[in-house]
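The chain that follows stands alone, in the form predicted alone, written as structure tokens.
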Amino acid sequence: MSKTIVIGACGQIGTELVIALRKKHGNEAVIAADVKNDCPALLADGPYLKLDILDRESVRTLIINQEIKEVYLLAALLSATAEKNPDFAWRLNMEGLFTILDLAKEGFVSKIFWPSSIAVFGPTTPREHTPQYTIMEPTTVYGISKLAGERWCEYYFNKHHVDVRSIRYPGLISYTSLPGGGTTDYAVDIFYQAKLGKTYSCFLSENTALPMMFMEDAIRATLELMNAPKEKLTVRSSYNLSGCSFTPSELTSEIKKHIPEFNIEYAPDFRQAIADSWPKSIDDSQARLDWDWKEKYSIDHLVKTMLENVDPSLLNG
């Protein structure tokens, strides 16, 4: 039976991308890998193995010994994070794709998944309609390290047919899980301040468009990409992905038809220089048209269904 493994499955990503890739392949199949010691109750039901991708031998072994063909590399340190430790950042981002890269060259994994950002774009990238080939000079160390990433996995699939598959995601708003530490986190943290009837200090202001995109698209995006025939897939850096569009007034504005008591506070920090610098608005037309990519979630429909699932809780571990 082929394996499919998924690094930094305890993520806001990887946990719903394992419950999605178990319902396809059945629990066994699928190894959630993290380095925490302990899965997330919702990853219980199959095996979980705590894993460091700094470890480049043990991950080598693992996924050698198991006979691990398809990889989903989630692990990585994100953008507000990173501008804390940016020396980690960088080791963390980069060291742990290359081992990846030539186990496949190798020719150990048949398949890798290794997500990119909007992070990768810049203050002089067009920042309407952001198109798929474009300027890209990222002034963070996550999107530096999102674009290097990028073209070693171009590299590795001109040179050594690596067949390695990537989506630009954009801001990704879930309620299964905490967010990790990224620019575009307000967009989660706003909902478990709405339900606790509490009001929400945004730390980006009120006009900051940004793309967004409801977690179930962003997993059945990377589950129809990986599953796309390999002839039919153009770009070999990372796909464009666009959900919708929208600022955090504009989302506040459709949490309010839910909950009109719900306030908001504007207290812009260093993540307000990040996000300035990113697109407003994403064009994906190349993965509609490789891939027949299509969102599914607009705003008003995001918002609902993430008030309805929302679990204040789990803020308390």
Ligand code: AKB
The other form holds:
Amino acid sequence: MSKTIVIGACGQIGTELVIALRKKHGNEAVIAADVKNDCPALLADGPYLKLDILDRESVRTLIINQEIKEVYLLAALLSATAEKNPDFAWRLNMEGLFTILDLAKEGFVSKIFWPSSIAVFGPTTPREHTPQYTIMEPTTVYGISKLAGERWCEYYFNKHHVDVRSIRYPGLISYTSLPGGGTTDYAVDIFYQAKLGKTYSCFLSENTALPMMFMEDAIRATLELMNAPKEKLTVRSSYNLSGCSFTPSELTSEIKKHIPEFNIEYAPDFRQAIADSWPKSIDDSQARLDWDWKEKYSIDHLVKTMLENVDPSLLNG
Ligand code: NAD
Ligand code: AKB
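Right, the form predicted alone is done, so what does the form predicted in complex with the named molecule look like?
Below is the entire complex, every chain and molecule, led by the chain shown above.
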């Protein structure tokens, strides 16, 4: 049995990725690992390990001894949290990546997934339909770490034949677990307040357009990229990926179709400057060409699904 590990498994993406990978490979074949002590109930049907990605020796021992061949490395600080602790964010977002890339270079790991983000772009990047190849001058510590990570992934592929694959995820929207400190989190938070019948105080201004994607599409994209034949992949830094793009005001109008009395007010904070430096929409034609990517969720489908499934009791921990 070939083993897979998801590091950062308790997070917004990790929870759903572990479930999807276990469906595909079997529960025992997919290890969920996270720095958190406790395994979330959703991941209790398979192995769970407390693991700190910054503990290089423990990570190496685990992966070598357990003969783990496929690694999904999700542990990171996201954009808003990273700005509050830049030194640690740089360390966490970079050191773990080197640990895993080195294990692959030495032949212990055969395939790596490492996520990048739309945060790799900056204020000098064309903001509409941002191309795969363009100006990249990120101004956040998170974006700088993701861009550096992309360059290292491509370097390890070119120099050491490491099979590392990556997607520049847009803001991801899901209801299974809460988001972990990003600039796009408003587009998840808003559904909880709408379901609770409360006014939502949005930390971005009403006309801030950002690229977004429903989690089901993101997980499917991840599995499709990891399954794609090696020779079809022309991008070894990270693929642009697009779902749908919208502003807080457009999202509110869509929610109001289901909950007409829903209200939003705007109180932009430090995250507004981050959002203003990011693309409004993404051109993902390379992903469509190379591995037949196509999104399923438009904004109306996404809003309907979120409102049907969001459970405000999640906010109580
Ligand atoms: P998250 O914050 O929800 O989850 C991260 C998980 O990593 C948490 O469970 C946390 O406990 C764990 N972790 C933190 N430090 C760790 C350590 N030292 N060792 C092991 N685990 C540790 O993040 P997410 O939204 O699931 O994002 C996962 C990855 O995808 C990140 O690299 C992020 O940059 C990237 N990404 C996410 C989005 C998004 O919208 N969610 C968009 C673009 C890129
Ligand atoms: C964030 O807002 O930091 C993330 C991302 C787009 O990388 N959701």
